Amino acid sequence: MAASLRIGVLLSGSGTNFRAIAEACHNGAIDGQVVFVGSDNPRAKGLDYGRRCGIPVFTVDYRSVIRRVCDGTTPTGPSDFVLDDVQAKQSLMPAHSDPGKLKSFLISRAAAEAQLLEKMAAYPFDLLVLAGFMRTLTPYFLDRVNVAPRQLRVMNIHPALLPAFPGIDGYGDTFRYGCKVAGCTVHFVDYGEDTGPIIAQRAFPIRETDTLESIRKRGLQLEWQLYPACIQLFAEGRLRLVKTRLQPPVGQQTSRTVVRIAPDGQTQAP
């Protein structure tokens, strides 16, 4: 891994959290540098921050691309993309799904990646930070990205304590739910939604007094100290992919891939 972590960020909004990062950044926080942001949404306001900081930025319509997969124009996705195989490995959607359903939901996200990853090639990078990005990646996007054996390259924020609540409104169902504890939790990203590798977690408790916004606000506090955090941690080599059994195990699944972070010192070979 090269000595300073080369970032890529995507954001669907405002990116606070790729403030924060630009901030580790700058400050020394993390021994890196944003080299590209991206996104879904050609309005979001993160990519104005991008521009102010002169980081180069991209956006690939989704919208556009999805309509264009609807009305038949792009039938088929991507000339590399095979159905067969993105659809054995994704967990995005339940093997009971509607075929049709899934297929154009595949098709579709898989026609958008590839103009993601063709933007992203411009920008050669060590590490992909999703900083609000509010598009699930298929196994096709995944599978260009995570090219080395057992090494992980997709980072993501997640507003929950996972496994619980996963999806778009994670304090939001926290509070609904009324939980007790609230927190964020920063995993890497796998072909499920929200269920890769936890690298860290932080909590706080819910008070009685607390509001749904008083939540996310208290919640945004700590990622933006948590995510840096964990950067920085893949920066130095230090976070490790561990296969664990399961005791007892679950259904089918006996085994699982969990992170395991290196005393301080202690990296591991790129």
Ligand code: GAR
Given for the second form:
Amino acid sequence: MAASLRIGVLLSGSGTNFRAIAEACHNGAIDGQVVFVGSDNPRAKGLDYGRRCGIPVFTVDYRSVIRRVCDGTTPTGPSDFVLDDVQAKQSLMPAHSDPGKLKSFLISRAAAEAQLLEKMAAYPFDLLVLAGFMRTLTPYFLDRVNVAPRQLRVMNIHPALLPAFPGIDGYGDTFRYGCKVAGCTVHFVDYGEDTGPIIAQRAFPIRETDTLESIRKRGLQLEWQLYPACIQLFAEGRLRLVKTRLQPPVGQQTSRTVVRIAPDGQTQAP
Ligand code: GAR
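Having looked at the form predicted alone, could you now put up the form predicted together with the ligand?
Zooming out: every chain and molecule, the one shown earlier first.
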């Protein structure tokens, strides 16, 4: 991509990945700039770094939005929310989930996502980066960000070697399972939880002397290198989405979209 990449960031906590990305923009490792930092958590520490850098910061208090939907104060979703469409596309919750629970999950999340989208609209961006954003995103949100056909532009970093250990505690799940290797994954976000096309992964051995804390520490250090590198590949237009046939099928899935990384110098518009 010719112009500098405009990167939007969403985070929920300490924001060390956001910091690594902002520094990579600053020192030229990423040809881009962070144009906003948003959070579902008004007390997220990562927002302070954004404020100090003069990056626009905003929050949507997911907890209170979800409470208002679930206690019936504002029981409907956004005006452009179509439950049947979102429900048919989503794979965040199993299809056989309690219909009432699934409905209130989707409506409450879409209500919060509509507020996120409204705030994000003030800051045009090319790529949305989830940097420790501890909320799943529904098709309602993703369809309004991924507007160009066959292009994905929401990226996430996950603290495990996907497809193993999706969810909220990747390093913890890896450690408790007794794995001998841990790692992190950067992927595009699709309609499932941590199921989207994998861009890159880094692994490291787990030693007998390791603790969960030491694994988290080593993992984070790899994340700080891997995430900026993947964002730069996106900025260079080198991430291609390709459909592959799964043989044999994995569950119900017979094909899958995967990422191919074009060689240096072979770019295409992201
Ligand atoms: C990172 O380990 C990231 O991989 C993980 O949260 C941490 C955020 O740290 N993300 C997830 O678990 C997403 N499901 P940070 O706030 O210091 O960047």
